[in-house]
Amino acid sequence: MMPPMTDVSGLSIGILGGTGDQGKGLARRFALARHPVLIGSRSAGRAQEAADSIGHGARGAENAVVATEADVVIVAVPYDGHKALLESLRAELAGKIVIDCVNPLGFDKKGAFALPVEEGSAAQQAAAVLPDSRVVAAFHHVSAVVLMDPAVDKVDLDVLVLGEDREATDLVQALAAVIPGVRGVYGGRLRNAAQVEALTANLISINRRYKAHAGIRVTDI
């Protein structure tokens, strides 16, 4: 199956959360692929300590400006903090396809486990706070160890893309796709993504078993 003949090209990405592990991860390889990206973080600061660290033209700044600048958001926020970062951004996201890569989980000695969201999902409850935004579930599955390397050319990984509208869930498998090595397929809408988001604590408990950084693959497409 070909991807969605989307041009994007050019497309500013703005990553709130740009400082954790998965999102300066995705940042990096944006960057590479040559788009405009920019690093979100309470702290400006910080965000552009991110950004010097990835290199390729990325800039950091605080997240207000990063909403407000950035083309499509992608929030990859710990869980704990993303409602009221959300709610925070409401203005600033009006109209702009959001892509929501949370997985809400919890830890304990038994290891990884799914966290209950009273709307359903991360998705869910970014699509509730953000009435006027297009919000998208994308990205959940992705090894920031992977992202990170240099010595990985190509991303061994199917990104499930979920979400209601069409054109911006076309439009962030285009995205995906200008990761080598990754293929955006998608999943269906925005209320199948509790599952999306659930199953990467089956992806830590396979990493863990086998040491490796385990992606997802979807046959016969």
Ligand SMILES: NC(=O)c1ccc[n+]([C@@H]2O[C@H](COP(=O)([O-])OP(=O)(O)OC[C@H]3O[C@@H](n4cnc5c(N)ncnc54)[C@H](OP(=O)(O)O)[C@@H]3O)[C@@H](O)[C@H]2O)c1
Second form
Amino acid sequence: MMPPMTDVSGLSIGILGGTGDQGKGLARRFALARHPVLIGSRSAGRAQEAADSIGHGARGAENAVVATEADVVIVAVPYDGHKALLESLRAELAGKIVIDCVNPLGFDKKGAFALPVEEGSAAQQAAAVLPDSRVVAAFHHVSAVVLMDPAVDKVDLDVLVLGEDREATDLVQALAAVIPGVRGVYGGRLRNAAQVEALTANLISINRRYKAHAGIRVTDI
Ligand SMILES: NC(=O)c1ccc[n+]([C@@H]2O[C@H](COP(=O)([O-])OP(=O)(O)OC[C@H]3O[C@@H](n4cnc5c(N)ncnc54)[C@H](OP(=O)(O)O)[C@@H]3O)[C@@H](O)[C@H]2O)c1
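Since we've got the form predicted alone here, give me the form predicted in complex with the named molecule too.
Every component of the complex follows; first up is the chain already shown.
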């Protein structure tokens, strides 16, 4: 597969909810790839603490500051806080590429399961709430544990990238590829994001059964 030729060098990456496992894991990998990283939080203090723990020049700030300042913004908050947070940042996120990696999942004693989403998927919810942003769905199947593991130099994973805007999906594919070992693979339009988000429930079942941090690989490309 020929990776997209988009030049992403120097783009700053902001992460809303970047104090969590997923946000810190992505922050660490993008910082290691020499991207300026801005960790967002509802609390500037927690953001700074997380940024300090990542190092490599990462900075922390409140979510609204991160949404304003970063070139590309990743949404890494739990599904139940997703809609309200994005509604509150509509103006700050206007015109930007917003990468949604949110998996709307529930958990019970049988394990993880996909939650119904009125708009179809978390990514479509983001697109509905942010009509002036370029919403791209990606990074649903990365394991935060793997991203944070200093022993893992190469992350063995394809990142499915979905969206309506080819330039934006190309850019996000190229961003995924700055993480050694990762390929960004175009996965279709946002109307097909629901099953990508839901597949995470299957990966969690696989992880439990096989004591693994499973990801996916797409063959023949
Ligand atoms: N963990 C993974 O391996 C993984 C992999 C792929 C995708 N994801 C997705 O990434 C997202 C984040 O996962 P996570 O495990 O990092 O979650 P998390 O640790 O539970 O939450 C991440 C951060 O979101 C903020 N937050 C929590 N509730 C919020 C609310 N109601 N409104 C606004 N912000 C809120 C918190 O930051 P502050 O309190 O500092 O504001 C928290 O540190 C989820 O949607 C998940 O499905 C996770």
